[in-house]
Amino acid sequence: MSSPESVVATPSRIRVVDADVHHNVRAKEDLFPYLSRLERDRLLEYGLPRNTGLHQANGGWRGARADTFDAGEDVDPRSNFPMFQRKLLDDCGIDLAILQVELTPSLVALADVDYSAALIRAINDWSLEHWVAKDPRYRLSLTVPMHDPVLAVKEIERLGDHPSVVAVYVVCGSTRLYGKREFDPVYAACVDHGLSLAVHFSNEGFGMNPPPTAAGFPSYYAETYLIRPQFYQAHLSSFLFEGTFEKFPQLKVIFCESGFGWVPAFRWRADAAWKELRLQTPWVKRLPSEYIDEHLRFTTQPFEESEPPTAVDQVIAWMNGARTLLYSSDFPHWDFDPPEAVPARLGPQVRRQILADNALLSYPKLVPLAGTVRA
């Protein structure tokens, strides 16, 4: 197991933080050495988890890009630890890279929460010592049992101060909305660890979740990619009107991979909606769009691309972007979206606080080590 000591400093100069990247295990076996004997059994005999994505075929080569995969190699790309050094790290100079394994759906889904709670500690040490502790460049956004809070505070007392864990992560797919009170330990413990929130989709509709929209599920991965904001305006409306923000005026929220085209829109209504009903809700004392731009974050990828390109311009003012994103590139999915992909006509200051400056604000133990410069 990786121990704080064994990480390494922060890079000396910070250009491009990339706050959505997707590791995983190469087999079940890299996780024995962290297991009970009973885990370990079980999870010889069974496997791990099965991915519960409805569609198998999503996109690109496998789910990710074909360039990813090595010549002559039949390994996962999220697995390859140096393909990710030379394709992500060091040919989109990135300086910081928040890890968020691609186990962690599947992981969460499980009815036995004991055994779930097993699994999950042991993919964050296998995570600190295969990923974190053999390059300066990672963080980790670090998987909990979010479906039983109690073990969910325990996975963060246990871990949340180590040096590279930067971030709480869950999945959108949950039977309860994130706003409700029995997550407020969660959420008292990022904010006593340093952590922000990250809110990644996946798992809605499987398990003992409900389905993924009000009519079932949908048939095709292009309407599930097209739905996904739906998931994120529900957590958020849970979160602004349950109060989280007045209860934990310190805490940070992360929404990874949900677009931010629909982020200006649901601004305008959530402020409209307090005006006119506000008395429901006394607790709630400030403008939605006050709480969103003090305490969410939206990650860029996948970038919203407009007709005519400019168009998008106007939506990242609308929604306050300068301030509210965050560049990520999901690699190494085949949707990737590489630096570049924030586009330069934004100008260098809006560029830099994007690329970089926002996440550094928004990760509370991101903020460079003594001598670090802000490039």
Given for the second form:
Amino acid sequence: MSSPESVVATPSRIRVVDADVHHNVRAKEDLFPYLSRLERDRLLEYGLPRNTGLHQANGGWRGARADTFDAGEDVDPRSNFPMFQRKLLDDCGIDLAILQVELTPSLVALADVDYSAALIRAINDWSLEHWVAKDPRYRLSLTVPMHDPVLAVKEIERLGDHPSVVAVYVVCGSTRLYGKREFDPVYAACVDHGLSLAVHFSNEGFGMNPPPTAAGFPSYYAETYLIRPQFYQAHLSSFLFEGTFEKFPQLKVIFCESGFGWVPAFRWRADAAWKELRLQTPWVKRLPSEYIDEHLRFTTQPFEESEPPTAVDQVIAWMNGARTLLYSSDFPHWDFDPPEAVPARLGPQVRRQILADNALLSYPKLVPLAGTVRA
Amino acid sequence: MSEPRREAHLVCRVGDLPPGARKLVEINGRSIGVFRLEDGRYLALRNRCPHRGAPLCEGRRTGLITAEEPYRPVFQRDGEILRCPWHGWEFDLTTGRSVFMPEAIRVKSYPVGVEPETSVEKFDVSATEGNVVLWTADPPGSQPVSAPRPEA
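Having seen the form predicted alone, could you now give me the structure of the form predicted in complex with its partner chain?
Zooming out: every chain and molecule, the one shown earlier first.
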């Protein structure tokens, strides 16, 4: 195993990388130029999908920071490009921000996978033209129709070599766990194109997806907050024991907004289970915690608020967080974290790794200049 | 022990802060939100949430929402609670105390009132309706000239 010390050879100019930012279209008409006549007519008739089920009662103001409605009550802050530049990139000193479009969870829950794929192609093209091309600080996490792996691979092949596309964006809601072998071609395409896999909660229980818990739906938003770790734990268990990381030794998986307080306990239980049950999955050759160290990264927001406040420092140590945590703001969502949420008491070196260096090492295409960072 | 110095700061003219309005002012390097409630009361809180440093006074005003028992929410004191625009922490505008841990978590609250314009130096003497004034130290034995709080 490599040492948890800094692995950045040359200090880069990049001081803050934000691994989870949510932009969106203002209206369905934004996507019309990127759709065929047939698809455009459908979108005109059906409207943008709004699978708000689990998130009907969100926090903040309509799910966003209440101080981001700069263009008025009726303009979704997620669609306000100048406001993003001012309140996220400039105010927070973000050097690189990875966009993960707000609409993805609804799009990936559409049962008509061809219509879903058409809308996904459109929103990826629109994101590149109207966000990424207009500010050099943006990178795109490419939405794919993960509910149809064949179509997902096609989208990676179509745009995976774009220099600003750094990851493939999938959401936790799914009819199948992501370690299942039917998804292997997606991971092969990720590795071929130098893309990491970004996994984010959100569409659990949407459309045809199963309910978000084994006992159905919660009633209140605070509950949806608390049940999230199980989505990630389920997919992580699947990755580990299906042997995904044996099959794709170069694959990096970024868990976005999963929280991270649960990670140490998961590692301990996974290691114990492997020792006891290894013979059932002999292709899993190492301790699960070693795969997690090497392949998994966790974004920081919402940064754990422990009691006493310093208790989280031990959690970070137990999960090698100095190497495995990536700063994220979740802007413009109401539960936003500024870079200051990563505590100064962790020390300048660890803080720098969490704010920037770990991200530069976790997305192969994120490094702006070859040679500034070595793995 | 010396008494805190009563330091009055001009916020604006009365007419510039109609009922229901708010104004952000910078006093001694601190951003402060001054609110005028619909019933005429003036209130002021420091514009910084103790949680993550958000501009608290840009948040939405709401009421005190409580419940004696599950599923029976009660909405009272419309407009007297300020919710942080980021994570939604609730503060009592009249005291600066948080709703969820009023003893432990609070923001600085300042007395605000109306004074004749001559009481503050450098003020435009053409104004006739009075000045909204904020005191950075609450003087012992004196009360700000704000409207009395109605009985709860």
